[in-house]
Each structure stands twice: as structure tokens, then as C-alpha cells.
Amino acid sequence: MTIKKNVYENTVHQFNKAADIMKLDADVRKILSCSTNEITVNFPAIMDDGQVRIFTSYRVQHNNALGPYKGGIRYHPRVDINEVRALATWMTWKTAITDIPFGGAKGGIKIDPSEYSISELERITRRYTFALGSNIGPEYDIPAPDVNTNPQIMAWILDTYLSMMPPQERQRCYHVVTGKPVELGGSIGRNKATGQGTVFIIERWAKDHDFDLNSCTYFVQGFGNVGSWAARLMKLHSSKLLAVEDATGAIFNQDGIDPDDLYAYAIKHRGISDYPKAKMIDHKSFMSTTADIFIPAALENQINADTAPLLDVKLVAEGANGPTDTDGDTILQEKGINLLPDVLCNAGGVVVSYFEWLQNKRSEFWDLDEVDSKLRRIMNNSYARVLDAVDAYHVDWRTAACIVALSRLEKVYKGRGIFP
């Protein structure tokens, strides 16, 4: 079995490859090659039995040349500083590619949330927010949901942060976090935004390749927020879902799986295992599924030297962050499989987070048609920028996406100069 690479090594490789090809300014390269701030906090929280546990958490602020730091918070036992560094760097690239006024950040707590009660998770979340203190803020660093976090957790972060503000300032701070419940200032369409953005990019790719989504087959890895929404939105094209994998196992049905029915089952049973309308298969069989499109929407490094040779698809659309390592990238290119990279494909989440942030600042509320139409326009424009870079530099899509991001950041730094 091949040892999976440190996910940050993949990020550094992607950065250096793009910087070399575009001949990135040497001084700008030094700045962008590292994070601005890296915060590690070990904080206590009281459990239901009265015992105190210590939790390790991180917040990495990679770059804010384009605007406030922006990035999700994940709760997962595999969270470490290198993972958070990588995710923060990719967020810097996403916001630059989509041309929205944010920088890149990411955070996380090293925790398996399934091992804790709701009341314990609330106390852990509130204490994490308190520990971060002024390291987050509505015009400085704006968290959002990520793996194993949701609108409820964002609501706890919001309430804790507001409680730390002077009373006269609280109503002006609701945009400290995005991905909130709609009733607390969240945006319509935010919950499906990452999956929706992924499908918008797939639609644009299909149009460019004269590919009919109405008769295509696909399979999805990960059936949380991103994977389930991508599957349900692909259903609107009458595309056929053949296989799904999550942390509980993998399932397959040659005649197709109804994403809405599977989602209802997964919510009730906390996973897709033993879904009665499909058969259980192993991981290798899942990755070997013959289909038109594969949407990885789970964790990092899933497409690697071991699994990339198994793929039998026309397109990989990366709904997850960093699902393909450098070996996997090389193999996909050798196999002639098209790839829509994460920093383009899954950027819908941060785009609609930007919409939520704007609505909160302006005391506005947009309907779903407005959110979706604005999201489609931004995703299509981002796709066009990356396609132009593919043609201009004769590179793969991931490298082209990185070049688009670095080019925008380079212009900002050259225009502003380096203080003093």
C-alpha cells in the first residue's frame, strides 16, 4: 500500500509548479509561500459527567491581500496543522479565482464529534470561539461550516462572539460567521452552495464538450453536505447515480440509486451502510465503478497512486478539498481523464458565504433565484478564467487555476508595494 502524502506537500507542489510556469515575481512568491498567522490553542471544556477535557484547535490565516480572511472550521480526529495550512492556502486561491474580496483561512478542532453529546459540542464550540477571541471578526476573519460542522455550530459561534462584544456593537457583527441558520441571518441557498457550484461547473464543462448530462452516469464519494447536494442536483438532469461511498461503507446499483431516497435513509441511519435498494461493495470495487463522472466529496488524498489506476470515467469533478494527490494527478493526466480542480469546482460555498456576508452588512435578504443566478455567473466567469489560462500556458486545469489565483495576487502586491 502506498503511503499517502502529507496534504500540505500537495499544496506546496501545486504552488511551485504554477509559480515556475508563470514566472511569479520572486518577492511575491516568498510572501505567498507561507501563512501570515498560525494559531494553535489548547482549551478546556467541561463534559456532561463534570470532567474537564483539553482539546487542540487551529486557525491558520494564510493571506488577506484581497480582503478579510475567510474559511471554514472542521471537527475531525485527523485535523492537524499541515491539513489546516493546506486548506487555508487553497481558500486564498479560491477567493482569487472567483474574484471575491476575501483572503484565505481555515480552522479546526481535533475531535470526533460523534463521541460527544449535543450539550458537550455546544460547550466545546463556545469555548473554542472564546479561545480564538479577537483572532476572528466580521471585517477580519470570518469562519464558516466545513467537515462535521453545520449551521447550528455557526449559531453557537455567532452567539458566543456577540456576547463578547459591547452591547452597542452586537447588531453590527452578525457577519462574523457565515453558514448560519436562515433565521439568524443566514443566506437562502448557502446549505447547497458547494454542491450547486460543483454542478454549475460540470454543466459548463458538459456544454464545452458537447456532453449530454441527461443520459450520463456518475458516482459520488462522501454523502455529507457537498456529496448529497451534488447528487440531488445531478438528478435534475436525469443523470444516473450508480454508487456512493461514505465513512460507513460503499453501495452500488447498476439500475441507479435515488439520491433523495438515499439522503433520507442516511439522515435516519447516520450513513448509507445497508441501504436496502443497493448492494454493499468494497472500496476497490467502488473506485473501479465504470461511469461518466466521478465526484469525490469526502476527505483529502482519496485519488492516489493506488486508486487513480482504478478509475474508469471521463471526468473527475472535485467537490472535496484536495481529494487528489500529486501521484493521482499524474495518473489521471496519463489516462486522459478530464479534471475540474477543487479550487474551481467547489468554490460555490465561499461565493455564497460572500453573499451572506454582504446581505448581513447591508441588512438585506436575497431570494433563492437571486442567489443562484449570481452564483452561476461567478462560477461561469471563474471557469472561463481558468480555461483561458489552460490555453495560454498549455497546462492542466489544476495548474491553470493556481496560475489564475497567483496572477491576481501578484497584481495586488505589485500595486500596493511592500511596507515599509
The other form holds:
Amino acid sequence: MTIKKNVYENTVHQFNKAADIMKLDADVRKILSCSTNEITVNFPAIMDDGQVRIFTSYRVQHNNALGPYKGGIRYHPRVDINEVRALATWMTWKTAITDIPFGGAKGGIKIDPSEYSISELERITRRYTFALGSNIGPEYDIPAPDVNTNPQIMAWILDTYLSMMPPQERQRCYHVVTGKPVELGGSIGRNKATGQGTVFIIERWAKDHDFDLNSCTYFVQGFGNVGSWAARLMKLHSSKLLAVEDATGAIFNQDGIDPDDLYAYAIKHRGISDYPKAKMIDHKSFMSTTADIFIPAALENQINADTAPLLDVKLVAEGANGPTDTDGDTILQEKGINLLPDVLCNAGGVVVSYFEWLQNKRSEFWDLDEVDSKLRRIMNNSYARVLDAVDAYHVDWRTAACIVALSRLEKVYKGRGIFP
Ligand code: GLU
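Given the form predicted on its own, state the structure of the form predicted in complex with glutamic acid.
Below is the whole assembly, all chains and molecules, this chain first.
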């Protein structure tokens, strides 16, 4: 799995295409074509051997016209300002499409977390949080998990942030970060939320297309939070998982792979490689898997000029952010492959983050039925908004999703005007 080019170029292309077609107001276009704040911090952390190492980190706050900045934090060696900028921009669109009262942001540390011990990761996370200081806040900018970050890391962010507050302020700041462990103010259902939202959107698509999910086949790229949950939730339909790829390799079994069994194996062996109930295949064979649905749930630019021609599926449901580049998009359209774009399909994570934020603010605890039914309603409404734009503008789904977001933001800017 490789990232070939600057992913922000895809974002700019998507933005310009949608803005041209919907004739976005020229001044609003200027505002939305760049991020509001871009913070780069190089910070030190002490390693287990006592040495100090310097880490490069980012927080890009793209836009907060609809509410506080919101978006995850990624730990990955390929994190750079362009990637974080792209991801922050997509968050602005995602929160607008789902109509939740947040803007868009994203953060990241350029780091391979597998090279560090748990206590080093804790010190790195705490020092990053300290470095961000008042650039984050429960009503200002609210981080969450993303690639290679998890509820434990959110707990360290919470604890560090609260420790920097005066004692009397602490109890009312639990919503400074979402995706926390449930015992520490997290929401039930947040952990599976991105995968769950993806499956809700696939179900909605299947209903519209008279497509039977019970007899369908699918394959998944990435077996982290999003990929593993999407795969496991698809199992409830008795759909058959044919192939999976993660950073350690790709596996295939024509008779189907049990996602729960694979999940247990992947946790134990830190990856899917050498899973005994499937055979190892190469990346090209993986991308050529004949199936009904492909769920990319790993990194950006995976569906590109080289790999899009290989795809033999009816539907691509983007669990990852930015898995398809602009060449990939064109090729999928030429091949007549349906595409459910990231900013719609993977929005379940931030939607349940919103639920967590609300529960913290109101000192409430919702049960799983409440979380899931509210999530399903928001995902279905978002799908319907994008479908309306597909019909109104006669455009592809990605462009339609972007048009929905830009139209909503345009209304806010036109209504409020530009100060002074
Ligand atoms: N990182 C997730 C995303 O890309 C979730 C963001 C959030 O919950 O704020 O949508």
C-alpha cells in the first residue's frame, strides 16, 4: 500500500469541480479554499533510554463557520502538512453534509507508533497536547481518534488537557476530546461508529439498487478500527468476505473469511499476515478480487491510475479518507462502478463523536440503541441530501457530496456577512 502523490491536490480538484458546477459565490470560494489556522509544532519528548527526541506535529483548523473545529489525530510516518490540510478540509465537508454543528480540523504527528513503547507513546501524546495548549478546547477544537490513535490516546489527551485547567473548570471540560474510553466519558458505539456508518450507507445504497446484501461478496483494505468493524458488521448480513489487506500483507479465501476470527488473529499477531485460514496474495491480485463491494479503509490514493483498472466490483464504499485519487475517480466512472464517497460514507465516526460531545455537555449516558438509531437517521438523511444533489446537478456522488457541503457553508457566510 503506497501513497503516490500529494493528497491535497485531490482535495483542491474536488473543491474546484464542485464550486464551478454549483457556481459557489466567489468570495465564499476564496474563504473555503484555504484553512483558517495551520499549526506546526516541533516538540521534545523523553524516550525510555533517557534521550530526548524531537517530533513534528500539526493541527490544521480548516473552518469553523458551522461550529467548533472537529477532527481526528493521526500518528503515521507519512503525516505532513498537505495530508493534514486535506483531511481537515474533508472534515469541514463531512460535518456540513451530516448537518452536525461542527467545523473541520485534523491533527497528526509524524511518527511510526510501532517503534515506541506504551510509556513513550504516552509521553509523546501528553507533550503534543501540551504543545497545542489552548489551540484545542471543548467549545473550540475537539480532537478524536484517526489512523493509529485509539481511546487510550484520547484518555491521555483528556487527562493532560484537564491537568492544565484550573481545578474548578475540569469537570465541565470532558468534551475537549471524543472517542474516549466509555468509562472515562466516551460514548457507547463510538468505537464501531465509522464502520457502522459505512455499513448503514451501504445498506441504504443496496435498498435503492434492489441489491441483496445477504448473498453478496466484499473485500476490505485496512483492518484497523474502520476496516475491521465494517467487515464484522457486514457479516450480520451473511455477506461473504473474500479478501483483506493491511500493512502486513493481503489474504484471500474464495469460501469466505470470518471477520471475527480474523480480528482475533490480527490483534494477537499485530496484523493479518499468515492468517492460517486464507492464502497470502500480492497487492495486485488483491485489488483485482472479483466481488460486489470493495471497502477501502486504509490510507489515501489507493485507487489510482494503476489500481482502478484492476477493480472488478459494483460498488466502492470509502471507509478511509481520500482512498481514491482524481485519476482513480475518472476510471471508476468510466467503468460504471458506483462510488459512495468518504465524506458521506465514513462520517459515522464524527457523528457519534458529536453524540459523545453532547452527552458530556449534558451529563447524559445514551444506550447503544439510542446511539445506533440516531446514527442511522443522520446517515440516511445525509445520503438523501447527496442523492438529491446527484439528481439536481447530474454529477457523480463525490461532486454531489461536496456541493451539499459548500451550499450549506455558502448560506452561513451569506447570512452572516464578512466582518467588519
Ligand atoms: N477521524 C475520524 C474521521 O476522519 C473521526 C473524527 C471525529 O470523530 O472527530 O472522520
